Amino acid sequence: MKLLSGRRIVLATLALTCASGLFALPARAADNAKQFIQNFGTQLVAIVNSPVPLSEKKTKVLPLVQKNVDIDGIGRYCLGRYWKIATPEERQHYLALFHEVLVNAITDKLGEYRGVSFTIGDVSKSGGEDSVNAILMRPQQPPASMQWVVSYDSGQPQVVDVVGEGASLRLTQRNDYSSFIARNGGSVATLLSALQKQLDRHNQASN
């Protein structure tokens, strides 16, 4: 089973980006999408290229990740259709095991990041879902262009998915639990089982 891609999800989460939509949004819509971007983006920005302690980056970095990131809804869409037969108690345990993964991921890679910028593109709309485009720039790196998923679902703007590369984070994700949930006989226990050897790893690392 593949895991969440650290490197991937640092990087959008500089970029601060969405996928690209189908039409365009009304100015006022436009507007909220790339403001909520543009916050998230400059506050994240601001702790990845301060001086501080590693382990001080990460405790900043986690609230402004739980406050704008859908970590709930994210990890319910990356079950896919295993969520609808998964028990209330393997449903709860998943969404815990998942927010510890998703974070891990992120902040784990914090400290390769320094003096990173970024700067905000268009906005569009695909469904429900606003879209804003970006760019962010590493010292001695190209330019990256990704794009961020941003959903209302919960009542207030959060990130529901990243884009790079032409891949959706979430949809990946997604069709790697699935596929390994199908091999070892659509048992969503087996899956909880394997995230927690990981999380179990990576604790025992952190040590």
The other form holds:
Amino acid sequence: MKLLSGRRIVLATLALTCASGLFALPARAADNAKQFIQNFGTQLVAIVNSPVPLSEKKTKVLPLVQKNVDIDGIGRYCLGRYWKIATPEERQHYLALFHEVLVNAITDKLGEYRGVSFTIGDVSKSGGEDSVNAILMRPQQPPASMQWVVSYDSGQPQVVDVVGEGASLRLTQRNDYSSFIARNGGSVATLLSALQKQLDRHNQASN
Amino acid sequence: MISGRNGSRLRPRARDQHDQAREGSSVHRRFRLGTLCLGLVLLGTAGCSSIKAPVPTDPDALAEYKAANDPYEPLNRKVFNLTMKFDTWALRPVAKAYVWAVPRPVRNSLGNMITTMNEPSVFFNDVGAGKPRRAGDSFVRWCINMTVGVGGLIDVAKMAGFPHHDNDAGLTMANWGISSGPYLFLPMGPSSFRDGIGYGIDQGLSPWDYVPRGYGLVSFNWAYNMMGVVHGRSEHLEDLDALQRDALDPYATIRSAYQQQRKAQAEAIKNDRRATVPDWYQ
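Would you mind giving the form predicted together with its partner chain, to go alongside the form predicted on its own above?
Following is the full complex, with the preceding chain placed first.
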């Protein structure tokens, strides 16, 4: 009867609670990521499918993107090894430009789609990031499978990467920037002027 | 140079030599021709400023150089620039005209046909990669689409639960554990040593290269191959336009995306544990 003494039961219950808590922890993190992408995706798709003019869609999508996408984090990643050698002013300038480039890249896509829907698949973990599988359905086009990479570095879940057909957008972008810098004398300033030129061209085209 | 009296003397002698050579073994002649070609290629490449990129000494730059896996970058960039010029002036306009002239449903049917015609090559590669269930799927796809699907124009197999999957000899070799080798940009697009060899093997695996002459099949084969190129380009009109507009270094962007995609494709084939029967049957 000593086996079932009060102290042992209390200890066992405690241990069990801890263990179940431990097991539940990663599952909860994965659920968080899934829930986060579900919410973000639903909001995005609602804007994309809404029957309002493109300019209105763009103004609606902007705060959503700024809240849910870690634009600064992606920017730092994309500059790669040149982040270290960039001066504080260059970094600041770069992040401001990158912000605009990324938002343009997202909002440019808004007009292309209508009648979009998506389904969320399973979640896999890599390092401190969760990768959420999603399938995007567009009318008259084959379904596109993609992974949304979610990071918690900023304290809240934020998208840090999108992987489409096996290619990570941020890694591809980083290779683009670093190759451009390396071939243009290795200075960050060249990248900044190229980005500025790209933005000017974009603004001219959209005006 | 060969003119006047000297020329008239030289010419018959040259012909004599040529005749002698023709009488000799054809292997020998082929060998000489091969050496000549090799010599020309070497001369051509030596004419380029450099083939291999210098290895950087800075540790960060060295890490990047190794990650890019592109020691022949200067040569690759030359081929890339030429290919892009050809694309801008020939292939892209043709693909645009094709999109303009041929309605979407017809293009889809032609796309289905091209995919089905390539199915034997996918099948042999599935077998080679040791994936019998994938091989079964591509075999069934070929049988259904070539008969009920009217020579591949309608993708009936997809409706029956056998959607298309891709495979090629480069991916098969990747599954055998053969690494990609250095990156290469070939006139038909981004590749690597392994995938370039794989491209050659795939050509050999396609039954359309063994069609007998005289039945109009050879011209069909030509039409099919050219159609495949134009159709393939027309599927990526917007993507490539966006890439050339948005990328600061399109060459590096394509290289990076290609290498990542090939890795993911090989990984996906390795982890493919599909069932023998289609989804609806389970």
